[in-house]
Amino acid sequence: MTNYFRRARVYVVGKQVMPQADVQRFLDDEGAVWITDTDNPAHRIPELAGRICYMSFGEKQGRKENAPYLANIIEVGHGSVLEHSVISLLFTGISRSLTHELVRHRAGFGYSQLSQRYVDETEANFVVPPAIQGDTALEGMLKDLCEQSLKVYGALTDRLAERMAAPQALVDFAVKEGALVEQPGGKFFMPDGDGGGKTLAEWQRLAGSDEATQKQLKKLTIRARRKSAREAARAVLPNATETKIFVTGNARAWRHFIEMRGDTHAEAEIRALACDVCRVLQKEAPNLFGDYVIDRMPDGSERTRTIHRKV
């Protein structure tokens, strides 16, 4: 059954650790004392990084609480130390349209997204854009299009898979995937040596007449043929197709994302995501993201804002 998502799902899937033994070894080597009041690595790491810049330990350590220390860092715009704190989030229930914008955020981010070349999308889900949500007629139009695109996708995949199993195509895929290896003299061999050396024309004739050879070539090329069929058929899937993406970003990069995509001028779906990301990160690292406010707009949507922009 096709699902239609109306809001992204955000999962915290990766956090940093701070090896206390090595931190203490550094402090001992320097004859330094560091006093802080937090055990949260997301807070401790940028504080240590900032203190390294001025060696503000022991008698030179002014603020002994993490929250005011990081608040000062954010206020003066010393954002480079925030780049040492890294959090990984997993987004699902988002559209390909959204990820086209998301991956434009390059500095400080890493991405791993669901592949439409390898994953069968015959049972794909979709995302209803915020502007369409609640309008029965418009939602019906969108769903009709999405359902039709799945039918065309399935038909294209089946027809392409059938065409790619023809004798000539099987041999072409076998060569491309290294299942048939060319040797001097224009002869092609299977890597295990079975079948002996043959020209491509001979392999094509054998693939069309010998059931065992055809079966073996199909087995050797099945992944490549499936991928090729899906990569062509995906052309008919709309931008509303749901996807999943694993995103790792440092705190400074996440702040930039929240500011840019949580702004009122941002596209509605990614703006909602930015607000949700803000909530998640405020819970994970309130001393790094606590200055953000999430406002509800007259139309019911949300936006983010802070007085400390572009840290």
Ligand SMILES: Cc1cc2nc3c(=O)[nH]c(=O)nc-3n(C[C@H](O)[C@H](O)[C@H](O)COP(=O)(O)OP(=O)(O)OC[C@H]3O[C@@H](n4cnc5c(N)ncnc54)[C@H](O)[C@@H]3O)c2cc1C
Given for the second form:
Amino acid sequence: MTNYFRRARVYVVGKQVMPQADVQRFLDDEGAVWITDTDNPAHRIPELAGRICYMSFGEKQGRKENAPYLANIIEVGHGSVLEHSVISLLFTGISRSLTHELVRHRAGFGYSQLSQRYVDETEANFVVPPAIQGDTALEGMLKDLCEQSLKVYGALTDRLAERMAAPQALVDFAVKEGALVEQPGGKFFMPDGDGGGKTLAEWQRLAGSDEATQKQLKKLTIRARRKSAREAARAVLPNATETKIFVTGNARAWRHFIEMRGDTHAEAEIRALACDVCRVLQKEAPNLFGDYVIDRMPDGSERTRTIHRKV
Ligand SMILES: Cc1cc2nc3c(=O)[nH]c(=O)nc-3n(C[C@H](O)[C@H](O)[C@H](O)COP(=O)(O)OP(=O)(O)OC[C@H]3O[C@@H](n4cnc5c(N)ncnc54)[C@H](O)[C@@H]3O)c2cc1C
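Please could you give me the other form, the form predicted together with this ligand, since above is the form predicted alone?
Let us now look at the entire complex, which starts with that chain.
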């Protein structure tokens, strides 16, 4: 049963720890005293990083609370300090068109996205763009296209898989995969096999006539053949195809994302995601993201804004 997503799912899947013993060892080595009022590593880490710049500990420590300390960092635009605070989010229920825009954010981000070459998309899900949501006729058009694309995808992968199992293709894949290895003299060996070396033409003849050889070559090339079939067949899947992506970003990078993609000019699906990310990060690290306001627009969608842009 095909699923049609209307909103991204956002999971917090990685956060930092700050090993207190080593922090204390550093403070003891320097004869320094650090007073702060938060246990949250997302807050403590950038505060310590900022304090290192001026060694503002003990008597030189002005602010004793983390919130005003980080607020000042943001106010003066000392954004590199925020790069020490890192969080990983996992997004599902988002479209390939969204991730095409998401991965344009380079600085301070790392990505791991579901592979359409390795993962079979026969039962792929899809995302309904916000502008289409709720309009039965338009949703129907989108769903018809998605169902049709799945049918063509399935037929293409089957036909390609069949073609790739023909004797010559099997031998080509085996060479590419290292299942047949060339030795001096132009003969090819199966590293784990017991037979002697054979020319490629001989292997092809055997692949067509000898059932055992054919079976073995099919087994040795199955992953590569499936991957090749999928990488071609995915061309017919629409931008609306659902994907999953694991994103690690530092606080400065996440702030830039929230500003660029939470803006009213941003595309509607990624804008909704930016607002959800903003809410999640405000909960995780209010002292780093608390200056953002999320407004509801007349059309019911949301946008983000802050007076501290691009710190
Ligand atoms: C509303 C909207 C419309 C868009 N339309 C289009 C479009 O039509 N076509 C299109 O191709 N893209 C478009 N984009 C994408 C946009 O051009 C950026 O690629 C994307 O927003 C990432 O921004 P960034 O480069 O600032 O982010 P990041 O890559 O995360 O960089 C963050 C910051 O680091 C600095 N930086 C990063 N790399 C370099 C570098 N190599 N040299 C110097 N400084 C660097 C810059 O200050 C940059 O702002 C659009 C974006 C938005 C929000």
